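Next up is one chain by itself, shown in structure tokens, the form predicted on its own.
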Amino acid sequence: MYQYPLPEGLTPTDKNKLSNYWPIRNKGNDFDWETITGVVLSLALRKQVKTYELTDYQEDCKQRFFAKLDEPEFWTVLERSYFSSQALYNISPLFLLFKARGRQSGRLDASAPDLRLCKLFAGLMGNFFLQDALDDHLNFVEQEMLSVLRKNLQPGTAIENDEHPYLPFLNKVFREDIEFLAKHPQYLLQALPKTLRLYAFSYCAQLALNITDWQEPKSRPLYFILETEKASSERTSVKRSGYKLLAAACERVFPLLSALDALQLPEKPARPLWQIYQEALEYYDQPKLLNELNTYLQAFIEKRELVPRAEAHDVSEAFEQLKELAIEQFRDARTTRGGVNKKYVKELEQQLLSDFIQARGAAGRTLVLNQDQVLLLTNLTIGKADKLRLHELRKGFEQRGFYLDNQTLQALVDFYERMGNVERMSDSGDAVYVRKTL
């Protein structure tokens, strides 16, 4: 490793700043999911409308149909059917690109919260894009309208990715799921917004569960029950690796990601903490690196007025100290840092986690999957296959960050049987196959 892994002249900042890998701030986190859906589609298709206005598109359609229709007055019927309501957006996913318009400057016309969440999905997408055009099955009128839109689409994406992936395992399944949805354009129309909410939860939860580890992240157990199940404090997996585990992990995110910000190289793509750690261990001049880290940590202790401690003996120990100090500063009751961190956690739970959390009596707050979320996860996991064995399906849920204990798995099979999308070859779990519902 020859590139110096840290910025030259590393010094602690006066305030903790958060710029990368996290869509939530301590306030101002109202997301417009239609805009976000349009941007993700732009990323997947590498197409955008830029500054092409919907009113201009409507006029272009009018001219197209005036030239083709024997009775031009029929245009008023089409205008009422497609433009006076939201029906236009039900023709093809391509029309969602109007939700992700650009400015004259070329930048995405979106609010700061939307930009942060779009950046999250741009990171999950990485260099992936759909090679094939969406295969819509449309009537004559809709084909003509889509043709007008296609003629005015421009190459490119509404937002660029400037981060190395924090959760490579999640990137892999996210891309597979987008590819699967693209094969079913009409299902994509209804499922993409829900899929994005699912992944926004999973990304934040899995990043929180992995952030203290120095190895490349992997899917960490996080247990859910079905909405129709009764919660019980006797279910150990749900109790130990459910909501409480997630809530505790979320408290470490802002402290560690803000510490990570200081370690990023200027004018380079952002790197996750685990990657910087590994690059540091591979750097050939360990004494130089250790000296710089120790100098930085001592300055950090002094600036934050933390308890003094001895210098680290090696780079690995220095990173451990960095992690401890980053978290410790938020426990200092003499400052407002603890309150700021709590606001970050509260905003995260309200804006991105709440769809999956329910208060369940004596069992307390519990992670829950409702019927729509279960069916979406089922269809995404089975994907291109016709059906999957039950244990393969469970593994696919886990790759996406959703874990079920045996009791919930049995409730899931009962649910599938009521839906009629299960084939039971015998009473053993290996002989149960589950089919998609689309």
Given for the second form:
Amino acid sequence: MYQYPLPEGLTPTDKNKLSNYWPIRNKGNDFDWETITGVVLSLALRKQVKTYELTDYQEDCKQRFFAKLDEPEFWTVLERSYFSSQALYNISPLFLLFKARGRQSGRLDASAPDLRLCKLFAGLMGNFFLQDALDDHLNFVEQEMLSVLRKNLQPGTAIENDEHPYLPFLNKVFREDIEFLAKHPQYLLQALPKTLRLYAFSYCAQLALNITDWQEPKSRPLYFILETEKASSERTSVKRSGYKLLAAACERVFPLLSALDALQLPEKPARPLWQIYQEALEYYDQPKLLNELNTYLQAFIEKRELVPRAEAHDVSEAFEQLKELAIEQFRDARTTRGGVNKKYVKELEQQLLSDFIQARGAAGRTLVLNQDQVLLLTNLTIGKADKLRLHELRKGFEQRGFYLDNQTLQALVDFYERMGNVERMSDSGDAVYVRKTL
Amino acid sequence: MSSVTLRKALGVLAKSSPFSVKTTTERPRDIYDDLKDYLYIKPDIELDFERVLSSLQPGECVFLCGSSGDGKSEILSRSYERYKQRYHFHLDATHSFAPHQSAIEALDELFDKRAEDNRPLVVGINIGMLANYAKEGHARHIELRSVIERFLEEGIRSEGQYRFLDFEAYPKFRFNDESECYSGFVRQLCQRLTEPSGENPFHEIATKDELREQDERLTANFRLLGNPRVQDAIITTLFKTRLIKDQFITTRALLDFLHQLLTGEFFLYDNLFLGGSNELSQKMLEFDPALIHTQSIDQFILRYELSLPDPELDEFMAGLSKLGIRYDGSRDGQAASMLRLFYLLKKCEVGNNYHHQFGADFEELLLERYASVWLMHGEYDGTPEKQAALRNFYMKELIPAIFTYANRHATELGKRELLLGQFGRCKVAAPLDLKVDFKSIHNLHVEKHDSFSAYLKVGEQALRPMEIGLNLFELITKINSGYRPNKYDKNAIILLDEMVEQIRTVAKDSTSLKYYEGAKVYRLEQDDGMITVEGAF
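Since the one above is the form predicted on its own, can you give the form predicted in complex with its partner chain too?
After this comes the whole thing, all chains and molecules, with the earlier chain placed first.
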């Protein structure tokens, strides 16, 4: 590899800064999920309303219906039904694009936290988009309304992706899920916001679990129980690879991602840590790279007043040092750094993880899926297929970052049986098929 | 034989007995082997299996698939002696050949060997295992895996060198069974077990026990089971667990169930409904007749438990004691047991037939009505009489239930209008011409064991068939009598929801719409790109 993998003249920054791959800051993390849903839809469709306002649209509709109705007075009925309430957004997902309006400048008109979360989803989407327009099945009045909207849609999106994917495995399933939802617009309307919450969780959790590894990330075990189940400390997977594992992993995210920020090349798409590591190992002039890294690390130690250590002997060792130092600086009780990191973790838990965490008596805090989340996950995983074997369903859950132990799986089957969406082929446990319930 | 009691003899039925799992053994035969052999009833699948075996060609392969306890090994071992020289048998496909090997790998190896050796291969395999193999078997067996896939998905039972025999295709329970009940198999089994003839070793043993007045409740149970009307009641209850609880009923489970009925702690009718360790009994708890509440039943319970004088009942009890059924001691909580007894004997003549007064309370109206609609679909031949019967179900039950359910949030809608959605205060509806699709019933009906497909059309557009099982059928009945399902009522609702969604999609294409806004109604008609509106503003 000839491209030098690090910025020229790498020097430690004064402050730990975080601008890529993470939607959470140490404060100011209120998300407006409607906006975010609108933006994701705009990303998927590569369509936007730009500066077209809802009031402009209402006026255009009025003109259209005045021309079509033999009793123009009926327009007031339509106005009352579709515009005086939020009912417009229930007609077709396309109307959600109004939630993702742009500014005159072309930039997205959204708050900073929303922009960050949108960036996360833009990253998950990558260069993927839906080839076919949403096939809405509407009555003739709604069709007229939709066609007024369609005429005013413009190509493009108000937000660009400038990151190489951190979790390629999650990108893959996310695209599949969006593609599946797009085939069922009415289901998409109710399921997309919940799907995005699911993925926001899964992205943060899996990134945290993968961040100390140098290989391309893969789905890491993280065990959930169903809301209706009892948590018991005897369940080893749930105990070992559950909430505690996640909480510990989250503490390493800000240190490592902010260390990563310093390594990004200016004006180039951001790269994940594991990718920079791999590019560095493949770089043809290892001595030069090692030398620069060592210089950087020594300067870093000095600047952050960390315990001195010997220079690394090769590039891979240098990266190990980078990792250790990045984490070590936050253990320093003399500075406020530790407190900042704690805020990052706390904000993450409150804003994006809390839907999935419950305090369960003696078992303590536990990762939990409620019925809605389970059903959504089931439908997404079955996706294009009519039905899946239980075994495959479980694998699909795991690809999305949700692991269930055998006991939970049994509770899941019982739940499906009450719902009536299982088919048994025989009395044997694994010959169970699960159907979608849209 | 004289030393064997009925209780011991019946032990061969229990799932805990060595006879419940077929193994090849060199153990010398004894009386229990004779008892078990006497009970053996050759199932239809075995006849077909023998037919297939007799004409197998080199390179061919037969799969005998079913659930555990269906009797795969039993059938295989009966043919094994005869064909072991010419065919290769693989009896238990869930076993591997070595500790490190998975069952899937063992099957891979088995099919590898087949390539070397041209002898026909006969495999007994659990259907779940077969499905796993189709998904997870090695890529080198992709051809076989896709044949299995097509068998499982499309029901293709014979393709190239492969044959599949599947226990599910030979249901033990059916609506149109030739015996005058829902299961000829269970009927035959009970008859064979209890038949009062010299050929029947169980009868001989029971008679000896009776003479010695030994284990009287057991012999009473045994004689009760011999009564065909009692068998009817048991078979109907079993069938309900199949239909309502989706319970698989394997031969092994059935034998164990009979064992529990006879040898359990109580009289047969209590053993039937009080649970116990058997998997079938567990599912029967909710069919317990003691849970039924009607005026006459509740009155009986009061009278009985308060020991109010009832000479007719006393006379009936005297009749019962001839059957070996005696109640003594306190009557506390015994009324439930009496009700189960009345239920089981509802079609039998006992003493003064006191129990017949509750006949109407124990009628299986739902099941019988379902059975008749199920049969109507199969028997439909286009004649006006048959059409009238079917029309009755569709027009008076199914279609009204669909409309009631779909419009449950919009009771103001007119007849034959479907709610499309609510926007603000406005409810939008479209007229819908939902009808029976007789042509499809005639042409497309396929008999399924535990459900039937209903065929509907909107105008002339046929809809995808709607699968109606007993649960959904019951829901339809309940909706029509005023019940409003909620979202926690999911079981059969999913199917109804799917149908409503399908109809709604079609209804949205309508060129006329209605907007209901409070008390005002507007009617919109699309015509040549223009929209005409009727209604007062």
